[in-house]
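Coming up is one lone chain in structure tokens, specifically the form predicted alone.
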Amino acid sequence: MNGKTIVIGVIGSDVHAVGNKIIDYALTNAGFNVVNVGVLSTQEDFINAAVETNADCILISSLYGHGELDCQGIREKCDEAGLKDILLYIGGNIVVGKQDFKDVEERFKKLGFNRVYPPGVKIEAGIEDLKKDLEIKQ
């Protein structure tokens, strides 16, 4: 264990449980304490779990394309809950249709996300970024 807690889950009306389990498994094997809020989760589910566990990062996944709508205002809600410095990561099919990822990434960064991942990215990329962002010695 590296002492870092990551809250994970699937936001909104999305039920991609298999991907969620893979992320949970990979993060746990990488030494993180994983708090999994599961599928069909609200912003409040993620935030409440992060507050209760003093989490270092909230990692949201979405596959059904409505991540942008589901994540409106999340950074402000984190701030209000006392999570001003928490890392926010998101990945998956987070928008509907084929869109230029640079534009998508920019929009999600404006929503307050620190890291934004395109569809099909390997979880190892996120793990490497977590280690960098949380200053975990390799």
Given for the second form:
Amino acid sequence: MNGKTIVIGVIGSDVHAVGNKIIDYALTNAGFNVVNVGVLSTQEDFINAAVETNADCILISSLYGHGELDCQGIREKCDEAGLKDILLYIGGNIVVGKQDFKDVEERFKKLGFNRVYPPGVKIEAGIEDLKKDLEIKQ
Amino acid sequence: MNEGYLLIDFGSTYTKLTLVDIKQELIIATSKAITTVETNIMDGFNKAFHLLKQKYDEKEIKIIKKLACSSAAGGLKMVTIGLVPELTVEAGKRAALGAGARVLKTYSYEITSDEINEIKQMQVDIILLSGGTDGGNKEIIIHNAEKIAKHFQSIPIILAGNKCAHDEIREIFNTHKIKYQVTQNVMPRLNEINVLPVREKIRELFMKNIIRSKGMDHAEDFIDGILMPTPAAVLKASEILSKGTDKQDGIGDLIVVDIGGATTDVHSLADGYPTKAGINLKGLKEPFAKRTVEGDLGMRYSALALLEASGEKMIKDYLSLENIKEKCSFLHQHINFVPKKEEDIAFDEALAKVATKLAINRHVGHIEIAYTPLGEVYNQYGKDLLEVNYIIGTGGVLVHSRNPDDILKEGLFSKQEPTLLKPKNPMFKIDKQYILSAMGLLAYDLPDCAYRMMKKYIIDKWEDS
Ligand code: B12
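Previous: the form predicted alone; requested now: the form predicted in complex with its partner chain:
Now the complete complex, all chains and molecules, led by this one.
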């Protein structure tokens, strides 16, 4: 255990459940305390979980292409809920079809995400970044 | 000579006695008298006891134990404090309700001075302090502990929050000489609810402190124990009936509806997992034994509040009548009113139907439909009670009604509201002898005897007829 708590889940009306299970397993193995809100989760589900568990990061998956809409206002709500400077990550297939990722990344950063991953990026990449961002010693 | 248990319910209006022959498993006699908290709680008891003695032969049965429950002197009044409204606040509230408390109000996040002042006005018996999963948020619960410690030196506190904050809070409470009890977190992990340790602490405190502070300690010289608040006894009885004991199987999932003058209580004894495939269970998990209390649904004191909650139109669905508002205010002012005239009886039954319908609607879980590109997906919040075996009615209006089933039918699943997970095909039973709370007390000592008696008096008896 590295003492860091990560809230994970799949946002919006998205039912893709397989990746979520894999992420749960991978983060737990890497020593994180994982709080999984599961598929079909609202912004509030993520935020409430993070407040009660004093989470260090909210790591969102979106696979079905509507991630941008589902994530509107999430950073503001985190601020409102007292989750000051909590890390926000997102990955999966976050937008519809193939779009220029630079552009996509910029839009999600504007929404308040700290890290944004293009399709095909494995969770291991996310774990490496978490270790950096949360200053976990190897 | 046979041995008997005397079971006593110090109710808000009546002190009710039930004498049980524990060998033959029979109800020997019952009696009641007005509860007397203002003078001496024993006055009312003695009056009822005197009446009881006229109904049985003291040479035939010897009372070997006297156990009581109580909702006198306003019941057990609590406020609960948690962190997030949908999570630890809700978990704490459920634990307190399951312990038979009246939850006057709940508080979330950092409590403010205004809220502290509000609590001061309420004369609460116990404050439940929770917040944070184990290892989760400590900051808020510690802040709230400090606030409480400064302002509530004389109210007992139950601490059931993030265990990692408990040491620090103990220090705060010790410095301020607070009376407190520590127990396991009411929500140790996200969405996991742990109500039993809190319930047991509430019961202990109720027995140790609350009885005395309500001037009920006189009773303790004569009675072996006032074990729990009355609603907790009803929940205990329902749980035994549903689950059975070490030695015998219970009758399975059930709902108890208790319609009173001021509130309508609903108890469900069921896990409430989805009964259909492909449904996601969302939100805080539910306790197997769940109690909800509707403070705005009652036959007398709350008759006006009921009207406000339902609207005239809903009452008119059951009874065409013009002066509904007048009738409700009359009942609100005459809380001991007993209907004799046909039209008053009909009005009571209409109110009872509304109370049953709304209270069960609020108690059961529901389905929310999310529309996705693939079609509809279903989320379940709360308990799925579609397949529950029994709805059991108790409380004056149901017990005295000529058509209690018609009232309980309002608790059924309806195609008009298909997302409400109400029972589809249960059997209806009535607690005719009004024994549920007594059986909850008896179950404390003799669970098998209590189980068989409830089976005999509530379930089987009415199946033959
Ligand atoms: C199986 C599947 C389904 C199943 C899901 C069953 C279930 N309950 O899980 C069903 C049939 C229900 C389904 C439905 C739909 N699907 Co689908 N589905 C797939 C499929 C074939 C596999 C998904 C999967 O399980 N992959 C395996 C897991 C392990 O990978 P993963 O989910 O991608 O997760 C990994 C990574 O993405 C990453 N990751 C995920 N989150 C994050 C977050 C961070 C921070 C990081 C670092 C990494 C990371 O790590 C995960 C673990 O390794 C994919 C195509 C594909 N090959 O990916 C399409 C796919 C995801 N589906 C798609 C679509 C469009 C749909 C539908 C809208 C179809 C429709 N038109 O009706 C619906 C939407 C339903 C809904 N409401 O969600 C599209 C999405 C396109 C887009 N975003 O532009 C895809 C990509 C197919 C495609 N190429 O068109 N689908």
